[in-house]
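Given next, in structure tokens, is a single chain: the form predicted on its own.
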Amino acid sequence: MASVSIQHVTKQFGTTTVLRDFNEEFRDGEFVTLLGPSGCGKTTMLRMIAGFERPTSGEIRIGETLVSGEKTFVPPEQRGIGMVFQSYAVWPHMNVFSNVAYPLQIRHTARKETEDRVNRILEVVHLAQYAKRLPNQLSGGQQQRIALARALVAEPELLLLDEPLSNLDAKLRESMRFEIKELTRKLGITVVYVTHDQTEAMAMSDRIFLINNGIVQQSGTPEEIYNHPANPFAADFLGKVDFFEGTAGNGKIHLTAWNADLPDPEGQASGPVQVAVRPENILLGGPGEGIPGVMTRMYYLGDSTDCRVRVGETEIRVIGDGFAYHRFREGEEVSLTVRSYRVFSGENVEEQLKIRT
């Protein structure tokens, strides 16, 4: 079993509280991502699971074993985990093959099995052709992949990854996301992954834990957090979103700047509200098909069209498909249909958004 149980963990550095009452369970075989802005505490949590930091209070268990507690502390080398840091650490005097094989050699794994496992993992990380090269003959991204391969080759039950793809180019980073996910799923490895990249989190995770200011703002599947954000910070951090002021009552929400009404999804809001609208959840149409507006700007992005539409007193961002660029023209009348949105109480919305930075 490689579940991770974190019970009321708080971490302080001096008078600064980095994590506050973190109380979560990561299930066996689950791919969990700790997501949030820089300085939110996600890497500190990873380092406490690994044993490189001790909690100020609370307990951490890996499987049934208490590894951090008031009177208990198991050192990192006895926790049976694999870890890859953002700053890769490879041995400069060893070639790629030897770097990756090292965890198997210190376990006295049979030579043939070592060769087979190393060669297989080098194929996965696209380094098979560089097996005999030294690290200083490779790029930073390739050295990062050596570190990743070295952690995976030992097939640990628990793998901790601290932004392991940050030094890769965009195309390789995209392919590696799916390869890491598939490999760890095939091996049945529990993964705790740290990133501030929302696309990585969405693509790879079974569950996301969204952290800000040391507090878990929301946890859930990527679909749950994206489509049902618990608060304005969650809505703003994951994906693109715009907030509009409105007044709720009688089952409707009047958007002041739009001079238009939307149905209240739950029919219970009253008074000032903020409506969070994702630009891809607005449909473009011809005149008379919805809320009237004027197309002011269009940006062709190939698979999508990024538009700005003037509605009432405000300009609204709308992301349509690539064909929208040829269907509409700047300066012409269009209409908008809002398919999905979230309604938040007007109180504390500005404060929620401010803490992102």
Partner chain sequence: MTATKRPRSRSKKILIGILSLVMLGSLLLTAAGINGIHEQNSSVYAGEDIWAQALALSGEAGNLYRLSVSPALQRQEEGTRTACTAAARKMLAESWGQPEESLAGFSEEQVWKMLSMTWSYSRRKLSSSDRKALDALGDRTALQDQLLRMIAAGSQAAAEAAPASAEAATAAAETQGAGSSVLENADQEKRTQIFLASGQEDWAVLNRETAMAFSRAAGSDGNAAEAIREVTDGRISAVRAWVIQHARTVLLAGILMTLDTLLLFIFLHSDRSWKMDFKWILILVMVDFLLLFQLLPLVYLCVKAFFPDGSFSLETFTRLYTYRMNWQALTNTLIASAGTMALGTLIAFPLAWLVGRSNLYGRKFFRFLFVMTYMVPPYVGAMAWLRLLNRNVGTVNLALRGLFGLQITEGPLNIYSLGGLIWVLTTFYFPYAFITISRAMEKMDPTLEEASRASGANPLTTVIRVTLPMMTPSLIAGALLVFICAASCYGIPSIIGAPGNVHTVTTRIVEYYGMGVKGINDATGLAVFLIALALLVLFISDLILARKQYITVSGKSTRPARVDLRRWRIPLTVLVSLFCLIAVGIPFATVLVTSFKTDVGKNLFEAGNFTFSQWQSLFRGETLDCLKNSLIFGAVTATAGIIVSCTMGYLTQRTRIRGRKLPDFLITLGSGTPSVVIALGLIMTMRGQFGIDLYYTAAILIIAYLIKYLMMGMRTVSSAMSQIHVSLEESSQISGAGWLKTMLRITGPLIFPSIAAGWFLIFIPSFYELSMTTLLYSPDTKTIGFQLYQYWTYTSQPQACAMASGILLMIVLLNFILHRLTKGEFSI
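Residue numbers count along the first chain shown, from 1. Throughout, rigid core stands for the largest set of C-alpha atoms superposing within 1.5 Å between the two forms. Everything numeric here is computed off the predicted structure, so don't read it as measured data. Compared with the form predicted in complex with its partner chain:
- Leu284 is not among the residues whose C-alpha shifts by 2 Å or more between the two forms once the rigid core is aligned; its shift stays under 2 Å.
- The Cα position of Asp197 differs by less than 2 Å between the two forms after fitting on the rigid core.
- Thr72: CA moves less than 2 Å between the two forms after rigid-core fitting.
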The other form holds:
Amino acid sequence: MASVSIQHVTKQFGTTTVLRDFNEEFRDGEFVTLLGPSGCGKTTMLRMIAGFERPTSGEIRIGETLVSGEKTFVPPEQRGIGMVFQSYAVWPHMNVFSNVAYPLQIRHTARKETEDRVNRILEVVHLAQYAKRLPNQLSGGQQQRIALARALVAEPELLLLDEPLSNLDAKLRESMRFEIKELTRKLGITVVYVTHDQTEAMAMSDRIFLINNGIVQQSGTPEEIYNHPANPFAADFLGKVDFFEGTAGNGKIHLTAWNADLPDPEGQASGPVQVAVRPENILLGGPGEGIPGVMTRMYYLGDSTDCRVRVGETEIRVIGDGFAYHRFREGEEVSLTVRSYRVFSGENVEEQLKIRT
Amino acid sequence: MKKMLAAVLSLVLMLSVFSGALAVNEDIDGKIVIYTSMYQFEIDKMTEALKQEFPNLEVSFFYGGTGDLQTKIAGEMGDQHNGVLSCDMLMVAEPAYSLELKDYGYLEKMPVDAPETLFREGLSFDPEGYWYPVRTLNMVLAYNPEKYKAEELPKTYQAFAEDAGMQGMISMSNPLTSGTAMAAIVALSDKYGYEYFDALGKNKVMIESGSTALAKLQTGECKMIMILEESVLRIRKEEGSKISVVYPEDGVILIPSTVMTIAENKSANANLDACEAVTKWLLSEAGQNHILDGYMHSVLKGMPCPYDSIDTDELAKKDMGVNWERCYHDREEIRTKFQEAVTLSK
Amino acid sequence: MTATKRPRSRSKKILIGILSLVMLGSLLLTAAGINGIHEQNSSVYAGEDIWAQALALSGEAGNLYRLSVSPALQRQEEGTRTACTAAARKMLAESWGQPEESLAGFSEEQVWKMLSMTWSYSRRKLSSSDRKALDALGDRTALQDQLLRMIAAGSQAAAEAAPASAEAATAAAETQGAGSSVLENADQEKRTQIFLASGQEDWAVLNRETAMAFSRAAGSDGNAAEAIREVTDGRISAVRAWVIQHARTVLLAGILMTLDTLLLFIFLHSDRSWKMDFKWILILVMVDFLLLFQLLPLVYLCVKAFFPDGSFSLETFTRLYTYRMNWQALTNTLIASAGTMALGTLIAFPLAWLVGRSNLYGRKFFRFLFVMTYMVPPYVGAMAWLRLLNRNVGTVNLALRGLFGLQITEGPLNIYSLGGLIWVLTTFYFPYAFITISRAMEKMDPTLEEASRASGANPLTTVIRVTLPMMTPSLIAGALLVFICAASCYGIPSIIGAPGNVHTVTTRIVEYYGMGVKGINDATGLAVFLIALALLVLFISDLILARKQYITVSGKSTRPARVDLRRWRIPLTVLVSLFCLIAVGIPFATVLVTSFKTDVGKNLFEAGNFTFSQWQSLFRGETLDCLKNSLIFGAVTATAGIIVSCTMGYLTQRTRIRGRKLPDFLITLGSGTPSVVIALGLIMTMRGQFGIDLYYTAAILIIAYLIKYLMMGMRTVSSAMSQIHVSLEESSQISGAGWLKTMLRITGPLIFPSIAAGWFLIFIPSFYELSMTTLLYSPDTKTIGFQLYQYWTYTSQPQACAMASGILLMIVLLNFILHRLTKGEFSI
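Having seen the form predicted on its own, the form predicted in complex with its partner chain:
Starting with the chain above, the whole complex follows.
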């Protein structure tokens, strides 16, 4: 089990800078997710840790060992890692058993011991009865488990996963999430996980590293980032959020479009501000219980109701619970209470929100 | 003044006499196609000359190796030997082929005045006029004095095949595809029997085209090759090559290559008048001079020999002689024997 | 719902009705064709042309009689007239070699008609001097009268027409000018000939061409006589005569039409739209082309081999294969091909991996070089290797002897051997394997190898345990490709093998072909062997590949990480460079150097040996003509080929028609068939036996090239099309564009690099092709490859080398253009 130390790593492809001064530590046994939109550099970072790419500058250490540096480079096969790929990369010409046994055979492990370890891990991933099958006879989820078993059978220090679940359907994705998390927790193994799906990241990670345009925007536990986003991008990427312009002063923030005021708890902001409000943090009430508005649309989602409420000159998105659908009616007058919100100063939210495609 | 008039008159007279004598044939018109295995530069010159001689006649030469042409003709004849050919005249190969075509009824009689007096002694021609020799090719031995000395090399065909020191370093053309090579081995097998082929085989003679063999002489890969004299004479004159001819003491092999006219109903253009005119021209001194230019020997009596060669009559005395009937009728047998002895690898 | 249903079902019914009618018609045609052939074989007449020609001739003879002969006869007195006709009857009987009595029943008209028909083809035309003299006589009518009287006077019947003979005598005394001597010196036959010829402007008896065609078809005079009689008697109708004459063509047309209609049914049914679409026609045309020019010749060859005289016999085969030389040729071919396959694949795989997956120095260059080798005519290299490795004075041999201090005069290496053949074949055919493997390697999911690395395996182990097994199908495909190319090769064995008595089936075929008519049958017998081999290879290749398709296209478009060779980087680069030098550099350099020499045996820089004359003669008119021909033929072939490729690509990738693999199979078979066999087949079927005479035209060359080289283009286009997701085209269709527009505006531009690459892949081999051209060329259609062969065989080696270098330069240039055009994406 090992920590991963990435010091001032920059990566350039030709003239394009893909990662800018990545400087972070992953602790031993931690489940870390690199999260961000496509092209933000997260996969590149993962591949650099694995040894399939070299940093343009900077150093990477796994545990105490320097694996990528100015003059040093340890090839992937010598880094003692396990890796699961998005496409599973299960070898079609070998059966399940051989696929999983491969890393042990490379290390010249004794036959009996190989058998035992492989069978054990197959049990863990619930594939024991398919040991002799060929991969193309199994489903996507099963193939993914083969890949997982193979990555873990040699008991590596570090497990790397590159968007392993994005090829699976929604239900399978959910169940696999938990399986992976449970398995790795049981083994106490350090995990670096790459995904663009924020739900996945939030569900599985000890810490999330949010990356955009090659720069780490924020790192922290899911709760930290969700409730205390450091910038509009972070606010927008995790969960749903709406931004409203306003002017702060005298302990109040006047929302221009709402034509209503929100208290400014810290009383420090002044001048133009952007207020970030999550739809689920707005409570619906009958008329007179808060900021007045009119219910214009309601979409029933079973466990929640997605509503549009007209306040002032604008329409706001509000997410209430399932019962809201029956309590309110389209066209009715309602009132809103904003439970929590974040205030960002400045006007160039657009700029910060731009996600590189 | 009078003198002037007389001069002019005599000039005009002379000119008219000459023009009459030159007898440029404008009546001969249309088109004919001649298949030949003469070299390209030869063809070019001859085409020019024919254009001057017969300004209204379009002569198209088609060049191909003997084997290639024979194949083409065989294909055009078809299974039943009654197909129409795409040529009107043939200047290719040797008398055996003429015999064959005559048998199939593909040739046309061409009258020529007094052929017995025209040709050299001993040259065969068809008495009915179906084919005449038009050029004499000469199969000889050649070597490269810059690589090997003449004294160390064979002087006879017999030694060529039997001399153990020559093993793997001799070369000749393929009798299956070269008419002249075929004639040569017929002559040699007549003289020495089929054992000659065995000797050639034992000496590992290489079978390839003349130009390849010449290159091997130049590089020294071969010590001596069997080749047509004209190829050697040409590079001697035009490239200043030092490659030299050995006129074998046990006999040279003279091969009279023939000219034939295709039967009217089987020819491409059915232009017998033109064919007759061209045949006559070819057998005239003018035509034969072109043959000499092509480094080949003439067929007419009293013509000189080509550049750097020996007098034709002298050569004829050394001629081994080829039995053309045998060349035609026993072709299969001779071929097979040759193949078994030489080209089959043991 | 009902409203839209009815019009559609009605048009469907109409279409089905039309198709059924056409099908019926084509079946009738087929039957007529079969009947016609039967008629041909059972009747006493040889040849099919005889009917129509006899008809045509009789038509003309009829005209001649009506317009010229009959009026002239009528002007004469009864006695003269009878005497002339009697004379004509006698001459007619003599012409046919039959007794006069057999013609007793013939009328005057029939006799004169038949005489004119018979003599039109068996008579020499009047000499030009005669013609001139007769022209000078002026009035033809008077001439005719005079001639008739002379003929009557000369005939035996003159005795019965005593009064006429007196007149005839005076007529004979009439003379005018120079023409008189012609008439006086003419015998009966010549006079009659002149009389008949007088009816035509040019003094020919009848239309020359028709007459000649008739004579060719007639074979023997007896048949001709019968034919003339049958036709003039009116026993054969024009239509029937035509059908019998063209029986084979009719049969062929019938079969093709039946097949076409059947296919149309299948297409329309599968599509369920029941609308005639342009693309079906295109596909039909393509299928017809393949059937006609590829399948028919092959089938014909096989039939000819098994039925040499019409009845089944294995005599050809037993005779051929018991002959030791042929047996040796067989084993040589198999051994050489297998050796080349093994060696070639052994070389190609590591090279493909090094160039495609590692960080070798100069990868792009090596790749370009190997692909280029594929583009070079094989015989060029063979020439070079001769210089280098001949056992007596080969350059390499001399160097080796010097290096190791060997005191031998022969060897150590000898190129005139099976081993030498395998070596040269390998150097020229390994690029085929290289290209196939490279392509597959690119398509292989790189994460498969990365997973192995992540599992702890070093690059070498990864190659052995993961890459190699995954690539096995492509390896086999590449290997088989090399095998069949080596087996079909003619140029290299003829230059290298023959002098050392290493014969192969291809050289034997060409040799047999050169031995005349009997030889052609033998050639066919050997050809069947090669066809069987090609079929076997195809079968195996398809079977294996079809079952185990390991190629996966990865989801993410990540570029595969290059394997770092670390301390092996330089040594391996040196090794690969060395190989390139040996296999590619030295031979080409040798060819180039030789082209400047006068004396091959002397050093280039020796006095007077350096010359430009060989290069100068390249710019002679003849060579430039050949160049022009090659460029045109290549371009036409490539363009037609790419159209077919696109159609095929569409057929296999975008339709679900059953049996769409069949044209693909045929095309692959075509490329696997040895060139010599293709040419042979075309010669034997396209000289008019089936109504198509392409012999001596440019068309036959182009067709041969197409059949041989179509596959490479098709595979390229097909695979490119398979990578375009169908949704791209579907969205075009939704927007209202039809099939053609979609192809032109969406698919086409997307796969343009592959189309360009495919075009060149067809163009370049057609440009320098040799084997087929040697058998199919005509004076007007000489190509550059053929010119090279002639230089090599009949002119001189330096000349041939200059030509070869010229060709090489052109190809490099073309390659460069291709590289630019496809923006370096030359996907092969």
